[in-house]
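So this first bit is one chain, no partners, the form predicted alone, shown in structure tokens.
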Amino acid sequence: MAARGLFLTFEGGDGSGKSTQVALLTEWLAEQGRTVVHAREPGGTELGAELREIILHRRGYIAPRAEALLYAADRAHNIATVVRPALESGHIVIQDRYLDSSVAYQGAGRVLDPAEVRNVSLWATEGLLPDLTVLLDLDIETGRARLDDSRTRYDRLEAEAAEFHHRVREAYLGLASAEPGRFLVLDATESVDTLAARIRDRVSELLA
């Protein structure tokens, strides 16, 4: 387990449905009197935030290695001064995407090497991973149909060709499977309640 707290991230492509499990389970937590410090990345800090609109709105091109460096700075600094001391603290951090989003984004997605762009994470976060990472898999289809009914704005990634999404998902999902005992990888086409109790049965198992 992560220094005295618990970390939990959560993965998945667009339209997967992080942000309505991610309260769900603070939701949970919290009825049974748990510390929950939320994250995100990028942008989970004032230096997050003023990097995760050049990474995701900046017109213009970014060099792929250049936009893995943006993102792994982002994670540095939300590590150090963000999850680290709340898991120092005991609290519960859930994440909104972590290294596994570097690996797939930007390993597959940009088409450079995975094994690198995770090894820059793991020295940027002095090997942190999480106790448990949650991805939401989504067929790349379902995913565009409930992107486009949510957002009147696409970042940079999401406005990607379809050819992208589909190295993404099939990063993540061989990321999950060479580590099957820190993923959890559901149906994101479950019912949202499905979903949530899934979610929390394992990590009832880890606060055993």
Given for the second form:
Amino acid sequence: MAARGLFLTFEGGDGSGKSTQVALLTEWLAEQGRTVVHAREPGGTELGAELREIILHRRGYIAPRAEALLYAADRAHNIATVVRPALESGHIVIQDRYLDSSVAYQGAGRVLDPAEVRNVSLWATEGLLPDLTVLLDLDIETGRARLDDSRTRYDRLEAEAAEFHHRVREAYLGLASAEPGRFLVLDATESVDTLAARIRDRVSELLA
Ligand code: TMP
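What does the same protein look like in the form predicted in complex with ligand TMP, given that the last one was the form predicted alone?
Next comes the full complex, this chain leading.
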């Protein structure tokens, strides 16, 4: 288990505003004199960047179980080399996506067994769970419309049909209701400032 730091993760579909909220929370924590370490999956380490390129941009078919294991490999390395050392030093780690992404995208999206996918991640990370997971919930169409118009190509996951992303969204909501103590579910159509305030309130409680 995490020793002294705080492990905060952000989850949600494409265009749900995770990056904006990560930036605002980081700014606020820095003002409180806290050291924040940023992490992300996939691709938060040098090895992870290579894996990310394969997972998201490799041409051609990747079998669902292979995809799940590639995400788990990225996760194992990220947790071992970035997140655990930071937590053991007492820092706050804010991470963009974690194991709930795998359960939602590979479990519900690719239709693998969600419990098995979760167990693979727990093995990869020696059982590390976040102290808080912020889920920015947004309907698929709004998320899609928010994606950068200048984008010339979608990655392998973004390119999946709407039905895939609907399953992902439902899976996220199911995960949140199964673990209400760990999740903070927010309606991502609320204003940036309102969302930021709600996240700050919850993090303040954890820091108290
Ligand atoms: P990102 O663009 O938010 O960094 O995420 C890349 C894509 O990878 C996004 O579509 C969600 C997907 N993903 C999974 O399918 N499984 C996972 O375990 C993670 C971390 C991300």
